[in-house]
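Next comes just one chain, in structure tokens: the form predicted alone.
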Amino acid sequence: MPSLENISAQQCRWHAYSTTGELEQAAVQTILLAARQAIDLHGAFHIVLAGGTTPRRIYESLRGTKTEWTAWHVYFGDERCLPPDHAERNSRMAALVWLDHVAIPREQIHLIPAQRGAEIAANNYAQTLAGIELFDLVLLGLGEDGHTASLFPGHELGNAPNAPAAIAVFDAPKPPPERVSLSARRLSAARQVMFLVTGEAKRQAVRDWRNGVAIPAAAIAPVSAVDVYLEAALLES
């Protein structure tokens, strides 16, 4: 069962937008600003990508922007245990709409080797992350059931102080059942965390979140508050 140790520590800043387009435009500008600040600070930008449908147009927009791509280091918050070229892999979506079209060195795009199976891939990815103390920016989504990355209700969230950086997920309530996810503890080790929330189906999850229900998304608790970018309609009762 999941540990609830860090859930109460989360603080949120809610950013409401009238349209999905306005949200996406604001998210792109926030990502580019975070990149510029990180590169100015320590010469590199370490970003964790969200999967799913919500960030796709944001990634497409980033493809046409100007930034110091060679300083970007890309990681993934979770991955499905499918072949590397499978259309439902988060890394495949990001590659098709964005990463294959910009000048980020291939060795700086750190894929989760989920095709090896959840346990092996989780151990391998934990080693990949071992030298990164803090991510500069973590992008996350929100599922209808309150899940984020592949951290699902009723499953281990990995938010204890000694939780591994990446965890194997079995019997996920959404296909495929076998996945790899960064733990809540590791996703929280970031200078900035941004949730991207769109779609009427997310209304109840947002309501639960704002009312203090211990949904998995509430387990992401960086030292600074998380920023939740969402459609204003989702705040209506």
Ligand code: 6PG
Contents of the next structure:
Amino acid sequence: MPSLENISAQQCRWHAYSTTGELEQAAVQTILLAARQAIDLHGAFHIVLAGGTTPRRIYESLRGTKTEWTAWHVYFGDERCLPPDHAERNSRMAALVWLDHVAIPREQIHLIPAQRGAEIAANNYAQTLAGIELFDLVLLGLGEDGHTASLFPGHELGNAPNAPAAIAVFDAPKPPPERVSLSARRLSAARQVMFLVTGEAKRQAVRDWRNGVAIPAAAIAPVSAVDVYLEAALLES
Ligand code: 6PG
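Okay, that was the form predicted alone. Show me the form predicted in complex with the ligand next.
So here's everything in the complex, that chain up top.
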């Protein structure tokens, strides 16, 4: 487990929804509002996408919405070290259901070059992120073991103040073993952080989180509180 002294006090706002569909629609509206606010504030919207399967229908819904796509800049919270067109790539899922169908300029969709190997890709992506002090919105999932992005229990979380922006992962317990992840420090450098948590399999991780267990998700500590969008059933003991 990560050392507690490196985890600044994370504050959570728990948003419970009775159905997955309601959670997804609420998430879409929150994302669009964040985009509007960011574009009004500084003329662009820098969003970090979550991987895994949970966000898929949210991304599909975004495809049909009206927003200033040309002001969007898309990043990824983590990526699996697989070929760019591999079905298991986080970027592939987002492209198929959403990004390939909206007018975000291609040069504003910043893929993690994970096919180059974790070490080189982490260094490359840290350079890509150098110009962005604060993300406007970071989307994250939650693993059954409390991981988020590719930050796993018992592994380096990158939550020290001088942690690099992106870290190479070689022994991820969730396949594939080789991945690139933004560090907890970099994921915390955001105006807003939104966790998306659905599925019975996440019950124990949610319980641990709410009981103060130092799971990797608890290491994401932006200045503002993090918003956890979850199914209400996961709050029942
Ligand atoms: C990944 C994700 C990972 C994911 C969680 C939840 O590359 O696997 O970044 O952190 O968000 O494991 O995955 P599901 O949404 O599929 O439950």
